[in-house]
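Read the single chain below, which is given as structure tokens and is the form predicted on its own.
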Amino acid sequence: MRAPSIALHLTMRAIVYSQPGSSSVLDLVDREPASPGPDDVRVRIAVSGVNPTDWKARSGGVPPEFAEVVPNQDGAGVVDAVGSDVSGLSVGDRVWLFLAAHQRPTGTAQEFTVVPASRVVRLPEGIGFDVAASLGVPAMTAHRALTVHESGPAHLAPGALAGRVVLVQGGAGAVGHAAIQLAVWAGATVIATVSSDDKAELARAAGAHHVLQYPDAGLAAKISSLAPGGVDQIVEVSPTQNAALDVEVLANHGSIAYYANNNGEEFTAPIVASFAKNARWQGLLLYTVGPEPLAAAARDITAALQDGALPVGADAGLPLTWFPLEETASAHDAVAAGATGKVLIRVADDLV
């Protein structure tokens, strides 16, 4: 049994903000590492992952509910201390985190963070912190999108989507990338749509069987030629733009899982065509989805990691852009500007 850890640093570096605004509200400060509560885990962060939700939460115009907030929901590192009631995690475990800053001020843009043990997942042997910090919001969103069909499955595993056709709209984004990887791992035939030749190469590298580009007036016909029986499941980044097309190519009893509002805040869909196909329109948001889907996603993503199904990097379809902790503001700006791939923050040089 490992002995409880003793913090070697009286202070740590942390990125904080107290008011909403541009990235200029982010400050690098020294703070004392917090101690974990009974159900908490303290993690020494190696890599912090940046998602659109991070800069949107910071800039949304709503004052944070805490006096000081550390941003970034996703990250990876090493367990430094565990609460008295925590089981299944030990000091020294390599882990990935999700929703670290949800209803808490304890994001991953700092050297140590304290989060509920339920949001900390042990990494399989050999998985790098770059992969681990790229999971969280993108992979869990993708998992949920692939598990809302009325016929299931509720869990992903090899063969779980055998015989299904999955359409990933926006296959070069972080969620699209994870959706391609998870769907291929689960046995689906995957069609991805992208907006450029470069992004088409990324979607192919992620494993998509077919890649189509938009805008294209013949896109629906091309999708239907690849899936004559219709698309079973759609992972949708822009319902405003794609709703009519989605219904057109959908199979009977198909699902359309939408997780973002790219290109607009509202969408319309053909009513008769939707109910004639028994279409399931499924919105999803990790913050409100509930503990059971999150736990299912954590289990299945871990299994996919063990099978080597979720690599990152340009060769795997998800280019990585790195920033040091002191340049977190620039990392947020890069994501807000639409950086292709995944933006990561190197927090602990000796762990990465």
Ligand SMILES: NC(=O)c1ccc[n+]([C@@H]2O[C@H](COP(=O)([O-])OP(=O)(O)OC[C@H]3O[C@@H](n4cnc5c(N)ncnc54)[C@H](OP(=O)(O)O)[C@@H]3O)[C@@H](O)[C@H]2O)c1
The other form holds:
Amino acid sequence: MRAPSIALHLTMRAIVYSQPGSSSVLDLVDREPASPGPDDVRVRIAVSGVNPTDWKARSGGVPPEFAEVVPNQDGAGVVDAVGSDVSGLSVGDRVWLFLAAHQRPTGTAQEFTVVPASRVVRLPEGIGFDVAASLGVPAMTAHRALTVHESGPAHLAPGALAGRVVLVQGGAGAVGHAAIQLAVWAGATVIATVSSDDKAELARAAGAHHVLQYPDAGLAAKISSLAPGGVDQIVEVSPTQNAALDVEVLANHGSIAYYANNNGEEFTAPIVASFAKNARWQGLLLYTVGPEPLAAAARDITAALQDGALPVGADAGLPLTWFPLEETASAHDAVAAGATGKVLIRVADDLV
Ligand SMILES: NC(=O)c1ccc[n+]([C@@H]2O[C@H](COP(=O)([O-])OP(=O)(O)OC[C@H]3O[C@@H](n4cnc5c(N)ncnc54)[C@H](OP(=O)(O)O)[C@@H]3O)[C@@H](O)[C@H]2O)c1
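Requested next: the structure of the form predicted together with this ligand (the form predicted on its own having been shown above).
Whole complex next, starting from this chain.
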């Protein structure tokens, strides 16, 4: 099946940059939408999701590998054309995308993007594009963090984490929010840490069973009293600040899945306490984790969506901040400034 002929006539709006720098390098331009290759899908984007990785890639000081890059890894919309070798996706399908701009210049801050079909996932009935555009980076990272343990499950499903205690450091962050929701859905007892009363409300709204505030010299004792047998799995955003605490509250054979360098580039961990607990320090990076964990995440996230387990919005613990496409620079700045919740870009008014 070939791309419909409308592609030859349409122009679309796209946000692009060709040099690294502040958000001022982002330009709004008109472009002709590309046609999909044999293994690709073209998606009409409804909502583009912004993550820290998007502004970090843009401002990283390294010239982009492509002459012109459209930013933003995450997004959601409607399939508009499919390549000749693609199966399982059809024109008109409502979908979410992940890693749209990984080693490609084809991010979601544009009205149409062309990506490999392997990065496009069909949405279950009734799931909004706001939820869908919030999934990619946060939910897949959270999924990996919850499934990469020595004695835990490789897949998430109701009951998969039953009997296990999960500690989510930074429960009001986008990844933290998804980790709480997925862990609760999978049956874990979830403890979350946050830095303020407002964020505590959000972590509770996401479903955390226990919410504690940091910094607090008594935090380890509080966690241990909630989890006398120790914490089985920790989802860690700031190993620099939390490594010693993590080991202190960990169960024997527990794991600490760390995915970020917030508040520091290095960490030290107590050696004897770590090996005495057979602790596993498990790093993870979505860009290099490989296709199987990504496919597993897409499958399990779809099941969680079908169960209604991943809502967004302030009532669900993830306030949404919206920008129009032409204000993508402001959206990047909001994420870089640490906006609480999820920053989304409305790309197609008629679809949202
Ligand atoms: N490895 C990967 O593949 C991967 C994937 C996704 C994201 N990331 C990275 O992960 C980080 C978070 O992403 P995000 O989208 O979740 O960002 P976010 O929404 O800004 O959340 C970050 C959260 O971390 C919390 N935090 C910071 N220091 C903390 C500490 N010492 N203890 C507990 N919580 C702490 C923050 O809370 P306070 O501000 O209240 O302290 C905030 O809620 C970013 O650096 C991002 O680049 C990496």
